[in-house]
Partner chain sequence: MKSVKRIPVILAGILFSVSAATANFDLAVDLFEEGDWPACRRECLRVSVLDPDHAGVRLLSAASLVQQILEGKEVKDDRVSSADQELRDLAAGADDRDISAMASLELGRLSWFRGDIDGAFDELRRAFVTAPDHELFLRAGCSLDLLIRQNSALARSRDLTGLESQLNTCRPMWTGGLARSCVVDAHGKERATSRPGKWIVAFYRSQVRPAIGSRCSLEPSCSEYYKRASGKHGLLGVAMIGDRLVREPGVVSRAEHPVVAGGKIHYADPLDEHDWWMER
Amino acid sequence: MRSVECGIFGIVMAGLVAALTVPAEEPVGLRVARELHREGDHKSAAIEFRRLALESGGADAGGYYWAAAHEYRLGRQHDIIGKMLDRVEDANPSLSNQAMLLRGENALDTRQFSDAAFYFESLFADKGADREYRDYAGLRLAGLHLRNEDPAKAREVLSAVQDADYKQLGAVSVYQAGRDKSPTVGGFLGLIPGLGYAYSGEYANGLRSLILNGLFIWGMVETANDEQWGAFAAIIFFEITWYTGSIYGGIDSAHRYNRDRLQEAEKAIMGEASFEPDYSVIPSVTLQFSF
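Chain above, on its own, the form predicted alone: structure?
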């Protein structure tokens, strides 16, 4: 009898051990969210992550809300990201650095450059943050200092970034050595059709403007000589449009030149830097950085 009882006890204990060692099946919603992410349906993935956050509660909810914010950013739904990140920090304050990083990226996406500088500077100055977080924030911050016309500050930040190299520091030097184009000068030069475009290096646009304005002027002269005043009035109307377009084109091309010069420098500073969340461990928010 005792041997039977021992056998039953052994079977029960073995069953309990097996039950404890079998991993719990992950939520179906999590598998759906991952699949939607892979398919590029980021809005639907964000909704699934939000549903998981509501179902789980506690600290896990913070991780799911962060994933939802990340998916909303990939889907370019920037207006809701801040709300998601507020919930991240309420549910799990230990994710403050992950939330700060995403706040900075969202501010950049929406061209709120002063806000972006605040977030990245806060993360860069946080000595308790992981080195990869600080380095990534430093690269972003250096680009923002260039945008604020402070290359010396950009160079200072880069010198403290562990993964920065001579190419990134050289990008600051190249930008500092260059010169912006003056929109005012571009507009004045645009009084001569095509010259405003040429000032900013847009030679094809300049040639096109010169040819079209020349054709309209030729048409005005020809119709005036033939006393075709109806055609003359129509042509002069279009010529006024193209001529004023030459002036505004000179202004806009200068702005484009300055914007492209800055973006090229920012791109050179960032290099291959990027980050991606590891959804295999969500609701733990683990970011994989590359530089």
Second form
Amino acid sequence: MRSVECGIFGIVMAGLVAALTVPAEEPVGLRVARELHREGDHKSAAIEFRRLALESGGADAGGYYWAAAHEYRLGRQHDIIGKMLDRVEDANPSLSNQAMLLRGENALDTRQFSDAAFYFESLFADKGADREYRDYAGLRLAGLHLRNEDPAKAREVLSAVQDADYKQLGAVSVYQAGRDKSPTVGGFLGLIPGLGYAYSGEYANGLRSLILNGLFIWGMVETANDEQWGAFAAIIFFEITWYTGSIYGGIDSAHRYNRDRLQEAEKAIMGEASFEPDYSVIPSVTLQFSF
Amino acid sequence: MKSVKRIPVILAGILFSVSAATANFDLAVDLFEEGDWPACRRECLRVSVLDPDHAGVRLLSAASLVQQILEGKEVKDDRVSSADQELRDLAAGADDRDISAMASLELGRLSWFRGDIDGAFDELRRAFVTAPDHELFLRAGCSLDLLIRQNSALARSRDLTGLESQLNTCRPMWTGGLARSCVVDAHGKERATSRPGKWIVAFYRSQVRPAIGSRCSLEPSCSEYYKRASGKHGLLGVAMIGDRLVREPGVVSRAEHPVVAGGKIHYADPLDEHDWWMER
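Got the form predicted alone; could you also share the form predicted in complex with the partner chain?
Then the entire complex follows, led off by the chain already shown.
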């Protein structure tokens, strides 16, 4: 009888030890969130991460909220990211650098360039932050200085970034040597069909606009000479579209030209720089940078 | 003995259910505040599986559906009827006065949208008079005031003495943002100058496109682009579609941003790529 009791006691103890030593299985929600992320359903993944944050509470919630913010960014739901990142900092202040980085990226995505400069500058100037965070922020900041038409500051920041080489500095010089197109001039030139497009280097669009406007103006003249006012009204309706389109295109193509020139320089400055969170260790937030 | 053994399992189940229901409810409230109505309804469904009598969830679910309807989304009639009934039950029988008043407010907005002005007036007045929460009180008052101003017949058919003085008293507390969020417009908000654009697109889609087929290689299609452009910028949409039609072959030949739409490869050329500079 005694040996039976000892046996039961031994089995119970062995079970307890096994339960305490075997690592806790990760929550089902986390696996679901990862799977949704892999499938590209970022909005649903974000909601799963938020559920995990609410269920777990404490510092872990910070990591889950950060992952939710990252998913919302991938899903281009920029308006909710700030709210998620506020919660990250409330739940786990030690994730402030990760939150700052995502705030900067989100501000860039939403074209809030002065906000983006503030976040990246704060991160770049933080001597306590990891070198990789500071370097990434520095590259972004250099691009933002260029956007702000301050190439000297862009060079100054790049010189403090580890591994920044002649390619990045060369991109600043190339951008500085080029010239922007004036949207006002583009609009005025657009009064002559197609010339606005040509001003910004879009010669094929310019030629198409010229041909279309030429044909319809010719049609208007012919129908007016023949006093065919019904056909004249139909043709003028389309001609208004082509003609106003030429003016609008002159303005828009100049803006496009300037934007593309800047984006090219920013792309050259960033090079291969990017970061990815390691979802296998969530709720701890570990970013893997590549430069 | 068997039932005793099951107690820890049941307890764990209850504890898990309570914590999960709380987390899901908090999430549903968050999603409601963010205006993600379908996701909010899904979370409400999760909570209601665990706790079918949760009045807050019933209200949130019905209110999300009302918001979808007010935004012009297509909702099946039977779901509208069930949301309507849910709100009526909550307005009449909820123990919590906040929930009862909010149900009246949502019911009033739904009735307003459906053109039942008398029903809307009754519900909004009930919400205004009974709301214990200050924010809810302001919202109900502002909605009621807008309803009365938009429907002058109410002043003749209803006794508004007393009510008008109450509304006048709280009017200074209504902000522009509150007033905008309280407006219910069955026809949707649109510029007067955008209407011809909508008519042209409707004519093209019903009379021309069936004959010639869908020919645009861009996403959104040219008719949709024009509809959005004229909705956002009024008559400037004419110039924007003129520019789009000239650029189309160039965008297709560059083939930079392919997207699959309707089983065919199209090329992305969204409106915000061509009007972002207006918003700077």
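What you are looking at is a predicted structure, and each value in this text was computed from that prediction instead of being measured. Only the largest set of C-alpha atoms that superpose within 1.5 Å between the two forms is called the rigid core. Positions refer to the first chain, counted from 1.
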Assign each C-alpha to whichever of the two rigid parts fits it better between the two forms, then report whether residue 213 and residue 115 share a part.
no
Turn angle in degrees for the lesser rigid part against the greater between the two forms comes out at 10
Mind pulling the C-alpha shift for residue 228 between the two forms, with the rigid core superposed, in Å?
4.9
